[in-house]
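In structure tokens, one chain follows: the form predicted alone.
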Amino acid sequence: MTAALALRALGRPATVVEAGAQDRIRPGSRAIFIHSASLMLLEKIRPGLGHELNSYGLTWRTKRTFYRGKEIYHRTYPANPEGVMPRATSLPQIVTERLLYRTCMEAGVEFIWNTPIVSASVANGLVTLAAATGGSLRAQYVIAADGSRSPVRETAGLRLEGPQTSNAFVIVDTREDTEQPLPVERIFHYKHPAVDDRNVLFVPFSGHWRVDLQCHPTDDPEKFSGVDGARTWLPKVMPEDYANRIAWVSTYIFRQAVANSFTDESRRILLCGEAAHVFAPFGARGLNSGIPDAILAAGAIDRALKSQSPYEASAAIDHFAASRRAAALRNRAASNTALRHLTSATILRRTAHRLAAMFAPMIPAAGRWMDSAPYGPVLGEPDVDGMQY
């Protein structure tokens, strides 16, 4: 939908082809964290959209980090000036999708529902998408944003490359107690003593809490998963009533993979989002890199259609593919850093954690490192298009 809005902002027609039904219910909260950079990008292609998304979200200003139950870092950010985008806002993805869909309809985007795409092929400058329903669609350019199992990517001869992690993570969303709400703080526990030294992350978002439990390598994640499994450990780390407010539970073993190319040999198919890359969620690098993927893909297509030669058209697409793949590789490297830190697989790293936690009360930099390391390094250098993610 972001790609379609970006195309409409450039005056181009756009059609979203969706496998599911228009009225289907999407499970869970999924991607809940939208960075300020993403809000500003959405605001640029559709004035008012970024601010509206922010109005539905929740912004936490305080973060705390604990080691074996003892607080080792605490920071509260200043309040955001009126009318200025916050550092980030947190809301359920279903709300983000609803607002994007409404905006797409206002912008004149066409939607085709109940049409799973099973393959893509290119001939004579046109992409043909074959649907499971038996029909087909044709276009000069296709932006494949059809997820990590993308049939468009696979049949276009492209592939995701990268390893899968060994540690499982259980993610629980539970509704806030509106009568006795918890403080709006992001809290991270290294080795939470109430759950046998497993790491636990708490992130508030509008009306809910996201709780991530990192399983030990020897754990059977099924014991901690599902509503019944979550109820065995959630009351140990939150007020007991939150176990009766569970809205969604999911278990993940993350893959750290990037497509070998973000465009096919014909330069007619462009990959975005999880069709192009999948990361562990630490640092919220998935959705927040998918948004610039989509906007830059639309810009590349616009330049290609305006070009004076096939060479110029291909160069525009190649520029998109190279810059966004470089961004994805940086995101994967940052996410890998976070995963190595969280899994603490070596004695050296476990020793570093213990020493940093010990000295954090006296050396603030040690506490800052413990707080920031699980999310990977800050990506301070923008890519060639001026976008960090």
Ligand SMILES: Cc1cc2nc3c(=O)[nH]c(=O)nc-3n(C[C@H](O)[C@H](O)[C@H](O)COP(=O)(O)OP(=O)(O)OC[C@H]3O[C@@H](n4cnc5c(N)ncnc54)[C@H](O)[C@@H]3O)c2cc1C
The other form holds:
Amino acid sequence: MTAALALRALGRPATVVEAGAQDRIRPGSRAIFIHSASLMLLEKIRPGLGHELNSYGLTWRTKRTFYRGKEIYHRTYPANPEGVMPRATSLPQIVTERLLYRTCMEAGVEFIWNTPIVSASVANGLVTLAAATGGSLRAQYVIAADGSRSPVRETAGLRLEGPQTSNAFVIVDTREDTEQPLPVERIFHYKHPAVDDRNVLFVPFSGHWRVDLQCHPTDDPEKFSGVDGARTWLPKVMPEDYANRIAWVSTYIFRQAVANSFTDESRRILLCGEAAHVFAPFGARGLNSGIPDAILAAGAIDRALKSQSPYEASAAIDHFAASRRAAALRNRAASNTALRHLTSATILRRTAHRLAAMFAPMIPAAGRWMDSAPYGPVLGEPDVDGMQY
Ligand SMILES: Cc1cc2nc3c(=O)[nH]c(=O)nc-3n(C[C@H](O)[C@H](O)[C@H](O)COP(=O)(O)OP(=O)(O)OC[C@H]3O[C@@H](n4cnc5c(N)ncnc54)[C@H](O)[C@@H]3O)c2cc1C
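Right, and the form predicted in complex with the named molecule of this protein, after the form predicted alone?
Full assembly next; the chain just shown is listed first.
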């Protein structure tokens, strides 16, 4: 939908082909943490959109980190001035999608529902998408944003490359107690003593809490998952009532993969979002990098359509593909660093954590490191296309 909006902003027609039904409800909250860079990009392609998305979100200003139940770091950011985009906003992905859909309708994007695409092929400068329903669609360019299993990617001869990690994470979304809301703080516990030294992350988002339990390598994740499984541990780390307001539970073993190329041989199919890369969510680089993918793909197609020669058209698509693949590799590296820190598989790492926790009260940098490392390194300057993720 972001790619479609970006195409409309450039005055191009756009059609979204969706496997699901128009009135489907997607399970779970998935992406909750939207960085300011994403809000500003959305604002650029559709003035008002970034601010409206922010108005549905919640911005936490305080973060705390604990080690074996003892606080080792906290920081409170100053309040955000009125009208200025915050560092980030947190809301359920379904709310983000609903707003994007409404904006697409206003912008004149066409939707074709209930149409799973099974294959993509290219001939004579046209992409043909074959649908499971029997029909087919043709276009000069196709942006494949059909998720991590992407049939478009696979049939275009492209593939995701990268390992599956071995640690399991149980993710629970539970509704806020509106009568007695908890303080709006992001809290990370290393070795939470109430759950046998498992790491637990709490992130507030609009109307909810996301609670993320990191299983031990020897755990059977099923025991902690599902509503019944979550009810065995959630009351040990939150007020009991939150176990009665569970909205969603899921168990993940994350894959850290990037497509071998973000465009096919003909330079007519461009990959975006999870069709192009999948990351563990620590550091929130999935949807936040899908937005720049989509906007740059739309820009590349616009340049290709305006170009004076096939060579120039291919070069515009190649620039997109190289730039976004490089960004995905950077995002994956950052997310790998976060995962390595979280899973701390070596004695050296575990010792570093223990020492940093011990010295955090005297050496602020040690506390800062323990607080920020679970989300990976802060990315540096924007790249040549002005993108941070
Ligand atoms: C637990 C969790 C937490 C996360 N938290 C964050 C976060 O805080 N911040 C962040 O930036 N990211 C986060 N992410 C990642 C984020 O959710 C994904 O990056 C994002 O959803 C990818 O969007 P997408 O549009 O590429 O793919 P999807 O959301 O998977 O959408 C793909 C769409 O294509 C449709 N489709 C699939 N196959 C076909 C087909 N054959 N034909 C037609 N249509 C098809 C699907 O129905 C769907 O509508 C999180 C992910 C998880 C699992």
